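Presented below, as C-alpha cells, is a lone chain in the form predicted on its own.
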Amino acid sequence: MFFTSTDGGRVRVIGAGPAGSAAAIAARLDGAAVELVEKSRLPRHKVCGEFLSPEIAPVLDRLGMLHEFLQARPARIRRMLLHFGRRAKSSGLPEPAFGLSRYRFDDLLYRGALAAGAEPRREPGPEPAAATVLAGGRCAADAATARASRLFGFKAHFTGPRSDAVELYFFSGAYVGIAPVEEGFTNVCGLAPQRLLERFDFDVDGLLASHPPLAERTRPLSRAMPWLYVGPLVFRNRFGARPPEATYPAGDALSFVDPFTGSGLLSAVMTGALAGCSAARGSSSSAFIFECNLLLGRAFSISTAFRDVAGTKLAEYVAPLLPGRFLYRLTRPPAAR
C-alpha cells in the first residue's frame, strides 16, 4: 500500500532499526513523504534480548505489520524464570510473549517501511525536511564513566534443547537472559560490568561457566555463532530534554531502558510510531516528549531501582516474596498493560 503526502511535507528518519522503521511506516500512514536514512547494511544481528512483550501485537497491527510478524514464526514464550543467586522464582506470563531475532525483526519492519513508500538513503538527501525523527540508537558511556563500572552487552544464538520460558540469571552485578527465538534457536544475551568481564578476558563462555546455575542450563546447548559485543553502555533518557522544534528522538535515542525488563523492543516501536505521527502532523516536540514520559517514565524509574537490588544478596530474600506477575507488570509501559 502506498500513500501520498497531503501537504508536500517531508519527514526525515535517521536510523532504520525498529524505532526508525516504525516511525517511517507511521508517517507514511499519516500521509507524509518519508526519507529513511540508514548507513549500515540491513539486516544484521545485534546484541538484544530478542524478547517481545505480548503487547507488541496491537502496536504492529496498527502499523499494518502484524501479519508479516506472525509469518516470521516467532517462538511463543509462556513462562518467566528468575534466578537470584541460589534462589529461583517461576511464574506464567499473563499472555504468551514472542521471541524473534533482531535480524528477522529489523528486516521485516524495514521492508514494511519501504513497501509503505519510504525512500531509503545512506546519507540525508539535499531536500529540506519539515521534521526529523532521531532513531539512531543509544548513547555510549562518556569518558567520565569509571572503567570498572562500565557496562557491556553480549549475545549469541545456540542450538539444543529449549523451553517456552524467558529465563533471567542475576549474579555479581551482571545478568544473563535466555529465551527461544525462531527456527529452533535459543538466544543467550547478557549485560555485565567491565570489571567482571575482564576477570575472564571478555570470554563469555568462561563467565557462564563460572555461575553454577548458568553452567548447568547452558551445558546441553551448542553455540551457533560468535559472541557479539556492544558497549560501553549507559542507561539514560531524554524525558527532561527540550529538543529543537520538529525534532523527535525515538527508541534508544530517547530512552535506553534496562534490557532485563523485556520492554525495549516494545518501547522502541511505540515511541517510533508516536514520533512518526508527531512528525507527520507537525506536533510540538515538547508535547511528544511529554507523551513519551507518560508512556515510559515510570517503567524506566522502576527498572532502574529494581536493577540496583537484583544483583545483591538482598534480592535472594526479597524477590521470592513478590508475585512474579507483579514484577513483570511493574516494568510494562502503562499504555501497553
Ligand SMILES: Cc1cc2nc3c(=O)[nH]c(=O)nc-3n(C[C@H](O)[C@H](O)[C@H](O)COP(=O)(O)OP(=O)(O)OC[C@H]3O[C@@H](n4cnc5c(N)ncnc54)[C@H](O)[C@@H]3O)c2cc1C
Second form
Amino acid sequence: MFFTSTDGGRVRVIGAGPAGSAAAIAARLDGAAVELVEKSRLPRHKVCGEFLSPEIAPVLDRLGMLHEFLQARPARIRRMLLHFGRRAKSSGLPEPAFGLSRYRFDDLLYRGALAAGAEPRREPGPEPAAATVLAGGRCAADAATARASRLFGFKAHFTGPRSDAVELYFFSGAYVGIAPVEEGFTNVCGLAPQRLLERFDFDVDGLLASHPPLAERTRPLSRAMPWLYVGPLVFRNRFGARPPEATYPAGDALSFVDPFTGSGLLSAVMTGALAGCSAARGSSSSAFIFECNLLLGRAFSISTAFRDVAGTKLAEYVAPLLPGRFLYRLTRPPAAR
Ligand SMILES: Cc1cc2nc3c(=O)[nH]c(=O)nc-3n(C[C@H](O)[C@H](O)[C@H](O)COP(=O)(O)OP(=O)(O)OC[C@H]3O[C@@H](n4cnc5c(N)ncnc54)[C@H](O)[C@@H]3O)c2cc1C
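Starting from the form predicted on its own above, please write out the structure of the form predicted together with this ligand.
Once more the chain from above appears, this time first in line as the rest of the complex follows.
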C-alpha cells in the first residue's frame, strides 16, 4: 500500500517518537535522504497505556519492522474489561492486541529509522530540506485551554500477577487503564483532572486506593518505578487546518484525542508513514491531510463522543447496554479494520 521507490528530495523529520521514526523509515523506503531530529535521549520511559491494537502489525510489516517488534516479545492482550463506577463489562477482543513499553517500542522504531539510513540529529542541520514532517508530539497547552481543562496523565510499571486483559476503570471524571507489557510487567496508566489529583496531593497510589474496585485490583501488585506525570493535556485535531506546502504534521502533532481507546500509537505510525511517503514524493500537504481524515476522522469523532459520557454518572447506567466489541471496532481507523 505505502511504498514504491522514487528519487525523493531531502526530508527533515522533527521528532523521533513513533510518528517521526515511521515517517523517516517510509521516506527512506521511498528513496529520500532523511534527517531525523530528536531533542531527547532515547530510549526513555513515557506516560502511555502502552496498549497497541492488533492492526499495528500489518503497518509495521509494511515498514519492515514487524520482526523486530515481535522479537521484543510484547504481551498478548485477549480481553477488554470496562468498569464504570461499580459496574463492569467484559468482552473478548476480535484479535489479540499487544502490550509493549514505550521504552522498547520507541527505541526499536528509532533504531529501525537509523538502520534504514536516516541521519540522526539533535537540532535541524544547515542544509535546506525539500519537505518537513512535523512529528514533535502534542501541542503545549495555551494558558486559556490549560485553565479550562487541566487534565494530567500518569503511569508506572508494576510487578505481580499478570492478566491477559486491558482493563479500564472510569470514575470521578478520571480513568485508569491496567494492561500487561513485556517481561511480566503490568502497566498502570491514567488520566485525571487536576482538581481530583490535588485532593490526593498528586499521590496516585492514594487515588487508586480511593476507588474500591481499583484498590482491590491493584492490591496484589507492587510498583516497580516512580510515577511519571504529564500535562496539562490538550485534545486538538488539525484535520480542518491547511498546513503550509511541503509540511506534513503526523501523530499527535496532527491530532491528539483522548487516549482511552489506545489508538494513538496506531494513528501515529499510520500518519507518520503516510507523511514520510508524501514528503518524499512531494505530494500536496492538503492531499495528505485529506487522506489522514479518511483514515482516522470517524474513529476519532466516536472516541471523543464516548469519552464525553464515560466519566459521568450516566455511564454506570448505560454501561450494561454498551456493545463492547462493537465500540472497540468503531474506534479503530477503518483502513486498519
Ligand atoms: C495518559 C496517556 C495514555 C496513553 N495511552 C495510549 C495507549 O495505551 N495506546 C496508544 O496507542 N496511545 C496511547 N496514548 C497516546 C500516545 O502516547 C500518542 O498518541 C503517541 O505518543 C504519539 O506519538 P508521536 O510520535 O506523535 O508523539 P510522541 O510520542 O510525543 O513523540 C514526539 C517526539 O518528538 C520529540 N520532539 C518534540 N519537539 C521536538 C523538537 N522541537 N525537536 C526535536 N524533537 C522534538 C519529543 O522528544 C518526542 O520524542 C496515550 C497518551 C497519554 C497522554
